[in-house]
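First, one chain by itself: the form predicted alone, in structure tokens.
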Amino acid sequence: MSAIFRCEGLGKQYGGVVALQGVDLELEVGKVHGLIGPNGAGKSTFIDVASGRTAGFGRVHFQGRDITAVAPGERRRMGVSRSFQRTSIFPALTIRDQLDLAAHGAGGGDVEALAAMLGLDRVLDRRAEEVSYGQQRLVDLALALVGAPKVLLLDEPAAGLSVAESEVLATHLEEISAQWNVAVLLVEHDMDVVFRICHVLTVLASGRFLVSGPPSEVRTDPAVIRAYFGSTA
């Protein structure tokens, strides 16, 4: 299957520091592609550049179109959505109001159905500050899903979740990628989630591409073990 989202030579430099150097990556419909690596490897920077939030170098293609020069808001309306490491919700607003605002910006969306799918229907009319942290992370996911995007770039969606909450999130991501035919890029430190749901893994180290392949091969690759632990012993 051909890629719906393709990044060629993505890079970013902050002064004399190279945060990301010439990384290629392709996403396919219905697949979860994990992007992992040690702290400071350039994972979040990759998503920032790929989503257009941060200017860098390289090319980004969506559905065969070069969208490198397209603004982040327009990319969102085209069908390329993202989440952030920290929750992007407004604590004092109800969950319904936040999803309605996101739907307006994304050009529409069935808020009720989306909330029901993620188990948020019972708390739709509660303020975000009144629900659990796990539910707040699901609201973040819901905001990214409003408008039924074709590409979903997720930056550590399981950050701060309990084991049980991470399992719920992983189940939702599996269903979303398969049933909605969404191409997902998942940056995540929770390796239980990563190895459970990802079809392909790409590993970065010091801002550079290290290896890519099926999770079963990547987890035993000597280069990956060295990057994480400094030794293959």
Contents of the next structure:
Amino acid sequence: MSAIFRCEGLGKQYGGVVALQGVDLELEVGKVHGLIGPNGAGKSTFIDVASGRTAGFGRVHFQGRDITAVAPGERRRMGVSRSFQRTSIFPALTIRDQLDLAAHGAGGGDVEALAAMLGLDRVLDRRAEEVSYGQQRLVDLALALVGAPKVLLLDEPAAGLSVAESEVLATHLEEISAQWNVAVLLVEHDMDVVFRICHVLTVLASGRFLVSGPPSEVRTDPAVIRAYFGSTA
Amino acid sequence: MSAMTEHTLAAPAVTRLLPKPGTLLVGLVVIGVAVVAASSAPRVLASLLTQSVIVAFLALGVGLLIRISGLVSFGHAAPFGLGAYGAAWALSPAAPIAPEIGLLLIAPAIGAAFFLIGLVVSRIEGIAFGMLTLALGQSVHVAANKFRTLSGGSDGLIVDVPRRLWGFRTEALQTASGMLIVAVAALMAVLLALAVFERTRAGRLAVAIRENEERVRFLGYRTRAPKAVVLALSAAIPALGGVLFTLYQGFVSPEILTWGFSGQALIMAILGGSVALWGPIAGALAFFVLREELGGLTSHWLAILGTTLIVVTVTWPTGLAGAFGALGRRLTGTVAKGDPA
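Please give the other form, namely the form predicted together with the partner chain, since only the form predicted alone has been shown so far.
Entire complex below, previous chain first.
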């Protein structure tokens, strides 16, 4: 299957510090592609450059079109959506209102159905600041999901969630990638979630590509073990 | 593809856009009280109320900008003064169109001008925005002093208000009681319009931009125009107050363009609070009452007012509107956050 979203040689430099260097990555429809690596590996930088949040080096292609210079809002309308590492919602708005705004921005989307799927239907008319942290993370995810995007770039969606909440999130992501035919890039530290739902893994270390492949292979790769633990022992 | 894309966005029902019936009733009661006050209050009190209601348009504009965009303006006397000078010009023989039409176009025209300004300054926030508004306000003030042929300079302009406008006699507009009723009715209409605006998608988008502009952009929106719309609204409302000011006073001068006047409006907005749309209006009334009462006691009334402002800010950071809201919730025994509009 051909890639719907392709990144070529993505890089980013902050002053004299190279945060990301020449990383290639492809996302396929219906597949969850995990991007992992130790702290400071450049995962969030990668997602920031790929989503247009931060200017960097390299090219980004979506459905064969070069979208490197396309603004984030336009990318969203085209079908490329993202979530953020820190909960990025609208605390003073009701969940319904913000999902409605997101749907309008994306050009359509069934707010009620999405809320029901994520278990947010009971709190739809409450302000986001009034619900639990776990529910806020789901609102964050829902904002990215409204309008059924074709590409979903998720930056640590399970951050701060309990084990049970992470399980629920992983189930949702599995369903979404399979049933919506969406290509997912998942940056995540929770390895239980990563190894459960990812079809492909790419590992970064110190801003560079390290290895890529099926999770079963990546898990036992000596270079990966060395990157995480400092030795193969 | 799943059913997620099958939905088309329905326009919000009209009933959802309107404020609660109780809120509408309060508005009507306020107009009724104004009618009673206009007919029975002593002339001095009626004059005080009229002045405060006209200046409340300015405070409302400043408060709206704080409430929706989180921006503080030190120069909103500019649209108020431009509205006042605009009305003087519309009523002058030099105006190319009928005064009835000219007067109606002033607030939209000033709103449009501030929309364009908003498009340019949309990325500027915080203290930089405050300084920019201060510079803008001072520029207009200096211009009003310098262009004597247009503005009358520091002497100001005496406005010859026609005897009839829109078929009505205008004498009543130049009495405190007559203008009080007109100004209060206009203010309530503006409040209703703002309450409806806040409930529209555009209003919610403006709040979302204040809360998290980056996320809004990643949801598919351009944020420049919505921010400019809020600035335009916040300028058009004071401009309307400026028009009423000219119709009432029959005189305009650069006094209403000073940065001190902008500062007073900011004090009113903070005093009243921005958690409710009506907060700045309450702040304007409180400001005028305090000034009147304290001014009778000492010439240093501003020092006492300043102290009062500090006490209010520390004790009730959300201003009078927040204090009344908290009191209301306590009285009704609710703990949920109320809908102040």
